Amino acid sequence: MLEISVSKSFDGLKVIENIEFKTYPGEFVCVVGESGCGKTTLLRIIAGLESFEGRITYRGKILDRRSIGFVFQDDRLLPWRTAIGNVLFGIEIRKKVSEEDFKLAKEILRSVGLQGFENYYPKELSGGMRQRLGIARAIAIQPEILLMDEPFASLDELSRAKMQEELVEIWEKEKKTVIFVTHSIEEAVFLASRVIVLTPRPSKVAGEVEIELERPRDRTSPDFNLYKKRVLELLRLR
C-alpha cells in the first residue's frame, strides 16, 4: 500500500495543504482538480522531484523512488535515439544492458502496439505513438508504481479516446499501481478504479469516488454519466 500525507509551499504560498490518501496494489487511481491546484506538484513530490512536508510510505517503509516510473505530459523522448533506444534508456542508467533487457524492451514495444517501429526515431512517430513509447519507457524499468501527468492532453479527441482504451489494456496486463493526473472528468471515470478529487489551492482532498463499472466502459451509459456527476459535485465544493 502507498500512503501519502503531504503539504507543499512555494515562497510562502501554500499550494498543497495536507493531501492524504492511500492507493492499493494494482489500483488505477485518477487525481482530478482545477488548473493550478497542485496536481502535477503532487506527482513530482511522490516521484522525489520536489521537497515537501509530510510523509510518503510504501508497504510501511519510506518510498524508494527506484520503484517509480513517470510518464510526463510532454513525452520527453530522446530525439537522437530510436524507439528501442528510448525504452532501454532507463535501464542503461541503472545497469549494463543485457540481451535479456533487449528482449524485454522489444516485448514491451509489442505490448504497446509499436512492434515493427523499434528502429524509428521519435520524429517519425505520430503523437499517439510517441505517448505509447513514453509509457513503454516507463514500464521498462519494471516499476511497481506508475505516475502519469496528463499524458494525453495534447492529443485530439479521437486519438485521446483510443489511447485511454489502450492504456486500460496495458494496465490490465501489467497490473501496476497507477496514479494518473487529469483535468478531464470523463477521462477519470473511464480509466480509474477510484477518483481522488482535489479542492482549489491550497489543495486538500475534497472526496473520493470509487468507480464500480465493468470494463470496457460505455461512456454513453446512464451509470457512466452518474459517476461523472458525482465527481463534478465534489469539484464544486469549496
Given for the second form:
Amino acid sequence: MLEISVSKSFDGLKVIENIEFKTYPGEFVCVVGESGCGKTTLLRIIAGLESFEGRITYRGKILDRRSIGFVFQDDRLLPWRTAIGNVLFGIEIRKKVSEEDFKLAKEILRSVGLQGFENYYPKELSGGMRQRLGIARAIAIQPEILLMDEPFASLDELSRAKMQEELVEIWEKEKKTVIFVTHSIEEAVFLASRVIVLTPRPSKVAGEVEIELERPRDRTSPDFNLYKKRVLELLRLR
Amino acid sequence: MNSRLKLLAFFTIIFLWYAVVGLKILTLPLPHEVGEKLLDLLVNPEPVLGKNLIQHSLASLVRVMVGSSIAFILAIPLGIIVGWNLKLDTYFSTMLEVFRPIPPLAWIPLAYIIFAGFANPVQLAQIFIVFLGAFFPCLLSTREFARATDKNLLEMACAFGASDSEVLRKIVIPSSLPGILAGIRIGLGIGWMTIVAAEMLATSGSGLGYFIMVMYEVGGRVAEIISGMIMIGLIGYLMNEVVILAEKKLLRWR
Ligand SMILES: Nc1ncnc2c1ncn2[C@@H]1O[C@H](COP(=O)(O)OP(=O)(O)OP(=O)(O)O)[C@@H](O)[C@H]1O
Ligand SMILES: [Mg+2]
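Starting from the form predicted alone shown above, please give the structure in the form predicted in complex with its partner chain.
In what comes next, the whole complex appears, and the chain from above leads the way.
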C-alpha cells in the first residue's frame, strides 16, 4: 500500500495545501483537477524529482525511486536510440542487459502494438506510437507503481480512445498500481478503479469516486454518465 | 541533380580560369598545363626537393592527423565535462578564453623555442600548431552541444534512477555526438590550413606548404605552385567529405 500525504510551495506560492490519499496494490487511480492545481507536481514529488513536506511511504517504508515507472506527458524518448533501445534504457540502469531482457523488451513492444518497429528511431514513429513506446519503457522495468502524467493529452480523440483501451488491457495483465493524472473526466471514468478529485490551487483532495463499472466500459451507458456527473460535481464545475 | 550541380560548379571554375588567362587579365599557365604538371608531380619526384606530391601530401597529412588527434582526445572529454558542469565551465572557459584569441600561427616562434631541445623541433612545433588550431573549435562545439542537452531527458534519466555517471554516458555523451563530429570536421579543416601555413614558415624538408614555398623561392614556378595548391584544396575537401559521411552514418537518428 502506498500512502501519500504531501504539501508543496514554490518560493511563496502554495501549490499543494495537503494532498492525502492511499492506493492499494493493483489499483488504477486517476487524479483529476483543473489546470495548474499541481497534478504534475504531485507525480514529480512521488517520483522523487521534487522536494516536498510530508511523507510518502510504500508498505510502511520510504518509497524507493527504483520501484517507480514514469510515463511523461511529452514522451521524452532518447532520439538516438531505436524503439527497443529505448525500452532497454530503464533495464540497463538496474542491471546488465541479458538475452532474456532483450526478449522481454520485444515482448513488451508487442504488447503495446509496436511489433515490427523495434529498430525504428523515435522520429520515425507517430505521436501515438511514441507515447506507447514511453509506456513500454516504463513497464519494462516492471515497476510496482506506474506514474502517468496525461500521457494521451496530445493525441486525437480516436487514437486516445484506442490507447485507453490498450492501457486497460495492459493493466489487467500486469496488475500494477497505476496513478494516472488527467484533466479529462471521461478518461478518468473510463480508466480508473477510483478517481481522486483535487480542488483548485492550493490543492487538497476534494473527494473520491469509486468506479464500479464492468470492463470493458461503455462510454455511452447511463451509468458511465452518472459517474462523470459525480466527478464533475466534485470538481464544482457545475 | 546534386552531383550535376557539383560538376557544373567545377567546370565553371575551369572555364573562368581559361577566361582570365585567355583575356590576359592574369599571366598564369592554363588549366590543362597545370593538370599535366600535377599528374607528373604525383608520381615523379620534383628535382629540387626529391619528393613527389604524394610524399609531400602524406608528410602534411601525418602532421595534421597527429596534431588534431591529440587535440580531439583532449577537447572532446573536456568539452563534455565543462558543458555538463557549469562551475567547471566558468573555471576552464576563463582559462581557455585567454588563449583562444591568439591565432595558432602566432605561436610558431614560441613553439620553436619550447621544442628547441627535442630531436625534431620543427616537426614537433608544427604538430603543436595544428593541435592549437584543431583544439578550440572541437572544444567549443562539443561544449555547446553538451550544454544544450535536453533537460527533460536528464530528468527522465533521474526518474529512472540513473546515477551521475550513467547520465553522462547514456544521455550527455550521445546528445553531444553531433557537436563532437562537427568539432572534428571544423578542427580538421583548421588544422589543415594551419599545417600548410606552418610549413611555409620553416624548413621542414617536406609537406605541401613547404613544397609551394620552395617552388616560389627557386624562381616562381607557377605550375608547380598551383599544383601544390590544388592538392591542398583536394585533400581538405576529401577530409571534410569523410567526416560528413561519418556524420550521416552515425547521426541517422536526427
Ligand atoms: N519549478 C517550478 N517553479 C515554480 N512554480 C512551479 C514550478 N513547477 C510548477 N509550478 C507551479 O505550480 C503550479 C502547479 O503546476 P503543475 O504543473 O503541477 O500543474 P498541473 O496540475 O499539472 O497543471 P496542468 O493540468 O496544466 O498540467 C502552477 O501554478 C505552476 O506555476
Ligand atoms: Mg501537468
